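Quick heads-up: it's one chain on its own, the form predicted on its own, in structure tokens.
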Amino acid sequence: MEIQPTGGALGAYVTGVDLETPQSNEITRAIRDAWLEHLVLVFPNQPVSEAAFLAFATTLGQPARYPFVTGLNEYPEIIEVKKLAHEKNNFGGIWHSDTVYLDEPPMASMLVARDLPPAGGDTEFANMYRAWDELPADLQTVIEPLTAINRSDLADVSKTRSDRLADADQPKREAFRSEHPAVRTHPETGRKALYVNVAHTSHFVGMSEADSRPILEAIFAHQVRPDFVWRLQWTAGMLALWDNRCLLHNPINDYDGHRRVMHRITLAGDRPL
């Protein structure tokens, strides 16, 4: 196995490996460690079946369900994240870290790309260890202290779910709200790292959303400053492993026109700290 980074604010590609088979643990320890250093692992050529799929994600952590789109039939931990070519929306095309609005969110989400645009569809991910290091000081000293409060059911990112709500057998949920640190600490690393974000963040405890959003305004434009984000080109049955807990994600939509299918695994976390 052969780990080879990126070169920018994160991330590392890693090849040397067939996934489709069980892994020692010798190979799965150092896939983690890899993972917690580089935040995103991409494994191309990978085009696993479900069931590698799923024997991969346990190795790694404990399977968890998305609550908004149920599973594939046989395998009910793996949801389908799509955008169909007749569709304007895609599956969660904002900056967000994944059900930040749960009370425990996920530590880890895995996708496999199943069918790409013969363009676009990159996704790109965003460093809030260095976002949280690099914030002006006098920013650290005010949000370190706060609670934010997380929802799912705020406007923008509402709308990147409708049309898989519209499908007639998807559950209908009520909104989920959760509190969590504004400033998270990374339960395996110990480093803090920012988590607030556009797609879920409406506000702090103890402050009106009014007054809230100029601290949100500047820690969101921050966030995703360009030297803390690095882009990844998707190719056919490439998988990639990144972490909740210390970084966000962007799906990019301008493939209008052309269908992008991908199967998603996410593996429970905890209460964050």
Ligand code: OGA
Second form
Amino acid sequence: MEIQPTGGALGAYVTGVDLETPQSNEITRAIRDAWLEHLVLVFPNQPVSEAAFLAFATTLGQPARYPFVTGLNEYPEIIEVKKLAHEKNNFGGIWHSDTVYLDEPPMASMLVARDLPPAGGDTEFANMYRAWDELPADLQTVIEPLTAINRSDLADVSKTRSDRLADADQPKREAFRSEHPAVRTHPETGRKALYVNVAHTSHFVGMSEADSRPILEAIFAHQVRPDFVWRLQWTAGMLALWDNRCLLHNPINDYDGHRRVMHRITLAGDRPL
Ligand code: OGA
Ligand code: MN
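What's the form predicted together with the named molecule like, now that we've got the form predicted on its own?
And the full complex, kicking off with our chain again.
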């Protein structure tokens, strides 16, 4: 197995493994270590079966259910992330970390590219360790003690799900809301990471939305500074694994008229501290 860092703000490519087959404990350990170091691992050309995708996920963690979209019939832990040719909204098309409105958000998400547009449909990732480390000291002092309130139903993120929720077989759910530290300590690396995002964070505990807004706007602008961001260009059958505890991601909606289908598994996480 070879691990080739992207050279950018985060990410590494992993080659020399076949994810259709089980990995040894040693390789699984090496994958986890590389993932913790690089935040995103990209495995080119791994058009795994659903069973192998789920098996690989299970070696890394516990597959979790996503509240808003029903999974595949035979593999309920796998959801389709898709935009059809006639649709305008892309699922999750805003900077976010996955389902932070839950009390225990998933530690990881995994996508396999099943059907890609001829061009476009990249995904950006931003490194929240770096965003924290380089936050101006006065802002660090302001936000470190704060608890963020995260909601599933803010207007911009709700719009990104609208085409999928319109599908007839999707459950209707009420909104979710969580309270998490604005700056969390990663349970495995011990590093601090910014843990607010424009998709879900509405305000801070003990502060009004109006008083929270200028602080949040400053963080939202800072946390996706170009030098914290790396952009993944998908190729057919590519599999990516990312760490929701220390990054944000943003799928780019630049392929209207074309279909894009990914399969996703999220891995359960613990309560952010
Ligand atoms: C997700 C998501 C990214 C993409 O599945 O959580 O944000 O590139 N998708 O589709
Ligand atoms: Mn997402």
